[in-house]
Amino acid sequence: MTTILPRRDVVIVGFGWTGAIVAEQLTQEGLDVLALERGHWRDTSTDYAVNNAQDEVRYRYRDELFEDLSRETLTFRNQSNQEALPMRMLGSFLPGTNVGGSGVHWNGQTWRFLPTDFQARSHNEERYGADAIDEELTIQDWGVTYEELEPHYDTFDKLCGIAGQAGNLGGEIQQGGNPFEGPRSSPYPNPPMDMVAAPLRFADAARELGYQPFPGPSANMSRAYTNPLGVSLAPCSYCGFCEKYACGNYSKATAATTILPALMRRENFTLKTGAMVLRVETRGGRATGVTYVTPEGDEFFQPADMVFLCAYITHNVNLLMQSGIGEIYDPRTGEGQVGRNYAYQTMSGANVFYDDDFSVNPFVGAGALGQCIDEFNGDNFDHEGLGFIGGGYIAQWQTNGRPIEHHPVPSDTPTFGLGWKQAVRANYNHTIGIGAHGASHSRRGNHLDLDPTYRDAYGRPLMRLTFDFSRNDIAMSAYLTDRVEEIARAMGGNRVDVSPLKVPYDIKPYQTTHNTGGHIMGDSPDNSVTNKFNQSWDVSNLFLMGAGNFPQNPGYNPTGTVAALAYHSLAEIRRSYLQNPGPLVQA
């Protein structure tokens, strides 16, 4: 039996980055606002304060904040041709749950994307020609410019008072930063970081052979900071634990430490945990809000006047499925839209390793701590008879030296026993790792749609994702490793070891938890799930958050456009769509 709840004026799925971030700009508009998360309530205070010990074998080797794979989980495939099977150990990515999502474990590197990602085919086209982009390729323009965006990646800079140095302000570069970023209307909030030998070792070399190193974007805290929403953040202390862990410092941006302390003292806003959404219930062409059970088995019906999908892409594109919320795409014909363009990332990278007289002391690290360079990103570069189009930044990061992951040795070293041992020591201390963080083009093939065998604990089929690197991916990765191993050996070592992107995509050993499309955004409802605005072309009362919209991945970390795209969204509704609710874009 299902119990009916008094309506809402708005209700949320998920409680990451962009539920709290849809929570505090509608809670301003006066509305009542529910936020349904299905983990639990965590907070730095009381779960990750600096007394909790960053255990390795808790955080990052049984999952403590990462999605419970034994109530539900995706079922994976390389190509359609194949059987999909379920995964029953996290791997390639970490889907996070809790309050704070995904959020919670970010690096906090946060990108901007170049002004041209945004129009990936006409611009493409427009200097190559159409036969330069692969006919497996399903890229498209966005529907949406950089110029619209820059307002909102503003507003999220400041919001987590991001560390860094404008290479752009007003359309002059600015020396010391990226030359290549769009303009900016205001410089970082904060200075970057202090860097250490490691990111120091890379610009210098990167310099050498003329290219144009700059401190990374931080959402590491390089001085004590209080956002516009009056919360603080503390220095960072370079411990070495951010991705895959929470900050107990107050030193890293997340929703948990710049939105919450302000949002939860609203007495217009509520969150539930323990709430897992199984459907969005519509009627005549709009939602009536959601249906949601809770951990005892309690089923309930929350009405709502506007509905969020504000989950990670997998669950907002299952959502919309299982809802019967638009069609299907079918890689076979090319119809439908929900789950098409589904993307990932193009790692690579190499390890420069040293003699004994010259050190780097990798515990000292933070997520976002690095140097890079930005010649070889989408178009920053002329593609003219390279055979591909997009690329990617390279980057020396200095995350992290933990003990249990981090053990860099030569290739040719034993896998286990003495020699082993020998080479952890010999290099542990003496090795620097740089990499290529490349974009992933959207191919006919890759998508996601339900599963016909495996279903998750509450009955409904699983999620299933059919992915592989395309013939475009493989070449601009080879053409960034390239550049990668020639910095690398600019860089003094011994001995440079170059791991090149894997080819097969293996879902088994972690790469990023960049994983974007599925509910894509465009200026159609014929090619993209969402218009400009995030708002649903089938229910105008459904708002679909987070990296789903995007049509490609451009070769940038994404929380940075996420939150910018998040913002334009409610600038729009705030606008326009409270006082004439209905299709902000008429199609």
Given for the second form:
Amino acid sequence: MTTILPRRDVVIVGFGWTGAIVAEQLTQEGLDVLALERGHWRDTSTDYAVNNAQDEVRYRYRDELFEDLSRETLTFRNQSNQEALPMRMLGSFLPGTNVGGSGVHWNGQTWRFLPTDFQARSHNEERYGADAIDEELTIQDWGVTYEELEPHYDTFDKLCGIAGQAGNLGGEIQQGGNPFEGPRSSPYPNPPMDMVAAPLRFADAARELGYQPFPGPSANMSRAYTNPLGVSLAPCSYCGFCEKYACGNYSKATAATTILPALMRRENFTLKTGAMVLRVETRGGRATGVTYVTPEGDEFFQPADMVFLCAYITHNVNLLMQSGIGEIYDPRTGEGQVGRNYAYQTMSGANVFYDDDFSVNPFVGAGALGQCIDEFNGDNFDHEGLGFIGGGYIAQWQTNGRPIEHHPVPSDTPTFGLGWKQAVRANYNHTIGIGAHGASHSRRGNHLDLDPTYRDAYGRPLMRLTFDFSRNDIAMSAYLTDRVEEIARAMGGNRVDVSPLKVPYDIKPYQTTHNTGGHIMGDSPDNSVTNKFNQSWDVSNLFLMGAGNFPQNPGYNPTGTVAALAYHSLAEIRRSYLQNPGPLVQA
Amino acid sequence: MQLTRRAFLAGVSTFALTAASAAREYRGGIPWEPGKAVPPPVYDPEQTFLTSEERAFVTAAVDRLIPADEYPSASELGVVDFIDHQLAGPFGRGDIYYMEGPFRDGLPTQGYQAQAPALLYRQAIADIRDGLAAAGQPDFIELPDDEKDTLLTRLSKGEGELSHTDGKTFFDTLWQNTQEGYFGDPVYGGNRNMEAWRMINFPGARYDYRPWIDHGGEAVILDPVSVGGRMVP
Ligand SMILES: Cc1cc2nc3c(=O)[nH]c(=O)nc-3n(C[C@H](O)[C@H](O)[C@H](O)COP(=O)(O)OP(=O)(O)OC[C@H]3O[C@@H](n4cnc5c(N)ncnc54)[C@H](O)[C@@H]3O)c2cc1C
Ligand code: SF4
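Taking the form predicted on its own as the starting point, write out the structure of the form predicted in complex with the partner chain.
So here's everything in the complex, that chain up top.
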């Protein structure tokens, strides 16, 4: 039996970064907003108290902050002709659950995409000719421009108190910043973080090679900061338990440390936890609300005038499919948009090993403490004759010395035994890792759909992921890895080991939680699931937030753009939709 | 050996460490209760899974994975206690893993496809011991060290079939759990007296490294602390 609840103006599915942003913006309009989160309430002082937070067994290896796969997971295969099998344990990516979502355990490396990233197809065709884009790639323009997003990037920078050095202020290149970034309307609200020895070594080597290193933009506070909502953050203490962990110190910008203290006080906001949304209900081309189930097994129908899916990409896509909204993409015919253009990230790197006379002290770290170069990202370099498009940034991030996860050893070290133990001891404090964080270009065969065999705890088919790196990804990553190696060799160690992109894609080792696509945006219902305002083409009172909107994944971390797209959508909803509900772009 | 997941689960304590989250509604402010923090689910010597034969196997195996030198071996640091306790709890039962069938071997890129970890240990240990017995060889714990290493190496490469489970998945899980017990916080029963942290100079659960940001490549050496505090041996 389904209990029908009183109608709300707005219902939000999922309460991570994007859910909190939507709620904060729409409660300002006086709307009655309800957020439904499948997990439970959490707060810094109780759930990740300072004296409990640095616990590798509990948080990283027993997944306390990550989603519970016994309820819902996906199946995976590399190619359509293989049988997909369930992702039984987390590995390659670590989506969150509970209030705050994955934003609780993110690093805080907060980027803007390049202006040309938003014209991935037209820009490259114009510069290099249509043949430069491999025929297997299904990349496309976003339908939104950097100029349109810039004010919203700025809003997010200020909400979070991002620490960094501007490289381009209103078109004027700034000393010490990223000279390739799009023009910014204002400097970063906080100065860069203080640097430890390893990123400084990287920056010196990069400078010697003629590159222009700059401090990575960071949502770990470089000093005390109060944001425009009146919420205060404390200086980061470089604890080294940031990425994959929660901050016990109110120093990492998350929904809980930047939005919730203000939002939770608003009378027109309600949060329900333990509310697992199973589907969006529709009638006559409109969403009427959502159906959810509680841990006690009770089912509710929540009617609402507007529905926002903020559940992270695979869950957003899954909800569309379970609700029968839109047509599921078929890679053989190319028809259907839901589940199309799933993409990921191409990671590679190198370790530089030093003698005893140089100590790295890797435990003095933070999620976004590092130095980067952007010479080889996007179209910042000439691709003529290289055989690929796109790129990535190269960086030295000193995130951690957590000893279960972090024991760099030379590649010829035995897998286990005394040789391994001695190599761990010799290298733990004397190794610097640098990495390339590369784009992943959407390709015809990569997609999401529904699995014919496996079911979730609610009896629904599991989402099925078919993914492997494209030829372009592989060639691009190999080029970046060579640049990484050159810098590594210039860093003065006694040995360099290179780790190229692992092909085929493997669901097991952690790579990044930067899954993208599946409900992409575009300029027409023929090439996308949403318009440039994240509004469903099929159901005009349904909005989809998150990296699922990305038509392909540029060579940066996603959250700055995820947030900017959300603010861009909400600005238009506030400006136009609320007065005049309906499609914000005519199909 | 016939062990179904259901029969296996019936034999294990169903003690759950995290309370099931109930549906709740929040309005009008941040809920807050004074003096409340959620402590780690610490080591409990009463909560064990392994039989004495299995414990002997695990002890012999982890001491080949991390043998003693001037620093302790895995078992000397409590890794066997750590693993035994972990297998008896939510990890061993696979509470938060997707454990529905059908089970298939899968491609190497498809990740873990075995039963819940405790059952994986039970089946793999039995298969290895049965295999050695059938070949007329001594039990694993009696093999010379180099033969133990050969067997572990073969498992790690996916060589040699076990009859009920996947040998490489078992090796990978055992090796991963050994590192967790050796290098993890001592509140979970391993890394006794934080010796593994002393070995590599990891200062443990300290919160504030700001005084050491500008270290200029000099080693920062601090006595380690646990999330359980400054433990005395
Ligand atoms: C280890 C790690 C490091 C990262 N580092 C960075 C970084 O340095 N820089 C960067 O830019 N990005 C980083 N990210 C990515 C970043 O965390 C995400 O981009 C961001 O948090 C996504 O926000 P979201 O609102 O889309 O989803 P989430 O924050 O994942 O929120 C989704 C919420 O929806 C809930 N939910 C899901 N399904 C349902 C349902 N059916 N019903 C109800 N609720 C549901 C979930 O429980 C969750 O709380 C990192 C991620 C991880 C895991
Ligand atoms: S490194 Fe800084 S921001 Fe990250 S968890 Fe530690 S104190 Fe918080």
